[in-house]
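Okay, so here's just one chain, in structure tokens, the form predicted alone.
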Amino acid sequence: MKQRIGADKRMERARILDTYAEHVSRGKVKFYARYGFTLVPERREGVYLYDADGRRFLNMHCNGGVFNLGHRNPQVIEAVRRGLDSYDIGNHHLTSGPKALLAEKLAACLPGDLKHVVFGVSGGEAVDVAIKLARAVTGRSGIISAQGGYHGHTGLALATGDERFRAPFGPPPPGFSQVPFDDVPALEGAVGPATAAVILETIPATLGVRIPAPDYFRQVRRLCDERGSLLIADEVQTGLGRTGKLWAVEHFGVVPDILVTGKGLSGGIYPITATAVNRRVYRFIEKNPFIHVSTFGGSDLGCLAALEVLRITTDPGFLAEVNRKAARMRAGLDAIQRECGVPPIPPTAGGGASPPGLGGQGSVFLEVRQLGLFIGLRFVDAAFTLVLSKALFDNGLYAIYSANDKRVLQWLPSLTISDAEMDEALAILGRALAQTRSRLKYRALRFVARRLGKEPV
């Protein structure tokens, strides 16, 4: 009977993949199949995803923080379930009790004078709103973002990103430019009389979880103030407790003019984002109340999910637990890093390139980048990290590399992860590292042998 159930599940999974390829994205199905990375999530619970074939995966990606509270958080589900007795998505033309209450709760926990909110559905939409408002308020068009950062795939948000994301869709709209992240002199040379806003992720995940210098954002705030530009903080991934504070900007002692949050605000149950603005920006909205509309933005049911998320994450005990877990995770990662030193690889004959995947000599595990449970693990090169991602997958853990720095593995556990689940994740990481080093060492030795002429190429 079990064999038959297993066969039925495999057949259903294959059907899902075929249908997805036919009607959604054949390229995506082929890509994952090529690298043996196919995951068809079916059951979801806490920190785990279950493939349609029954395999279990510990989710250490969390979709950039969507699942901060785990998969199918029962408290968020119950809040939405109760709401269904009275509410639907609502009407964006009308006022709304859930919208009013959520805006009030957000205003109470946001820093400084960020007391006004525009709701949306996606992070890209929320960033678009922020950029539109910055241009409207300042009367300027220039928008400066960080090279290697990411703010979404919609219109204005896409224009803030790197060229490889924009190029397939034609030339970018005018007024957008980029500077290196965490580089004050470069920003100082870029911010000018035409600059409406500087938009930055507080910690750019796609750039490899880059932790800025302690005074970087204070210098950005100073430049914006001196030159009449607005500061937009993109906290779509870092917000709502991920870094050990409710908002990552709190670590750096600044208050932006606009703060964008999303992903985790949904509780992983109902999509909702928020663009929070200060009084100066709000005055423009107050005079133009229908200047931005979003049919599903801030839906009544989404607000109920977000209210429960805020109830959970603003509890002081919750943030204390995040910081305790962060320290425990760091201790485990440090121990693994210490175990990852490797003997120097012999140089190739006559110099030349280092063997692939090992980067010459020293440890393969170079750096832990961490603020709270926002963590990036930097390895010796992209080849190593890619093979490691596959080894983790084969061992039942899902994590992916940073798109704009493939040397860095994003390590984003659910904020509700237990100590036992952390230990499981660390054990899998240690096992996968050993397997990856073994595989790449074998490849490297073959590479050296070929270079020395002892084996035909």
Ligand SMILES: Cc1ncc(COP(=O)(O)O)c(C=O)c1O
Given for the second form:
Amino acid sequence: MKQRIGADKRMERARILDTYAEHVSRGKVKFYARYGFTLVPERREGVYLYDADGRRFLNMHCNGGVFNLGHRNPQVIEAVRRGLDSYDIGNHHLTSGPKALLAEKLAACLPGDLKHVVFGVSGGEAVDVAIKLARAVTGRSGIISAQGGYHGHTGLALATGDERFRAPFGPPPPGFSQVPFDDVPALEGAVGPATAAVILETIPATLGVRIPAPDYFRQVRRLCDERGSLLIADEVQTGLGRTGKLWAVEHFGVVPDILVTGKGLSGGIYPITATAVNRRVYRFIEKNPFIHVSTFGGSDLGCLAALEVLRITTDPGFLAEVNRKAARMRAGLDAIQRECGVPPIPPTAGGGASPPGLGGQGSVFLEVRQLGLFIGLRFVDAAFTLVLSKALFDNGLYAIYSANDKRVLQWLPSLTISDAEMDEALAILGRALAQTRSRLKYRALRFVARRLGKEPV
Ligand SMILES: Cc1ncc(COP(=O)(O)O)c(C=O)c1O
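The block above covers the form predicted alone; next, return the form predicted in complex with the ligand.
Full assembly next; the chain just shown is listed first.
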């Protein structure tokens, strides 16, 4: 896999890492070096990333959907290139043709009465906007989110999430509380007269691609309606065709009051996000047109990228292809899972206990969680999944585990992946699993497992 590269290329890569360590984050460079997981993406094309040292990686993480249409999708690039002939980012104080066109297109393809849009730059910003609007419209301050969910690291989005990312920054803003995901009684007990909104990822990726019970969102919708709260669906990862429908909420038969989209909307080329709202919420924006301003939010060039993304993903046949690929991927994963019964592992040298997850009979590959091409692979324990992701990396495939359920490997191919590329991913998974299961490989890498807890999101 490793191609021969010139000394100057190697030096250039080393210089990038040194400079990054000096001026951006030494901790990040050290972290990846310790795990033998250093990837310095240089060339990118389709489903592949190429490290600065020439090594090729099949990207099965896709940055949570940013690269839904592959890296450097030529159609999105062409749309932005053409746009550069006459546009720049635009002026957020003024009106704009690309913004109008994109909002119209989004309104046409969003479910129900989500016909109005506030544009942003990041998913976190779009979530902040959603929370601000929910509070303004209801006159309440309570925001309920799911334990282990993730909505971003900006102000209000951060307040919905994990304590460990909030703690260094002083007391949390008031009004935020969390309940377990997919737990209707817990929500029954939590939603009250002060609740402005319940915010949920339709399928929380960080929580291990947890697919809720078929009726969960209908119950959440009912509770919100009964108690005068809004429902915010965070579709930053699950939207734009990832689950085999354009929006994942469509699988669950509900229309939220606010829907947040990001990541893939940019085509991975020019950042843009959107907070889509219904008529009730829009009335507040109508009366307060400058209530949320964002210099780069909904930049004209971002709108052109997003218009092309939507043209591609709403093309008749696109979702049918996603679903065909999802079924094909499932068959391949099921076959690997069937082969994945693990032989007993002898005790480690010195008579210690077998490494976690590798001893005993039975499969280490416990579950395929899947809706369309939104896939999580659950293995026997976190250590196994961590070592597996390293083995995948060594075999030229980039995939990472869910930060809040490390047993689960996120398996998110580009939606444009070809059958041959899918076969390649499956073959690498089979190989990496075999290596992970071998005691030798495990012992070589077990130090990694001890460092669990020091990982990024
Ligand atoms: C579900 C979800 N919501 C919101 C965000 C925040 O998006 P951003 O990183 O663009 O701020 C993310 C990012 O990973 C996400 O996965």
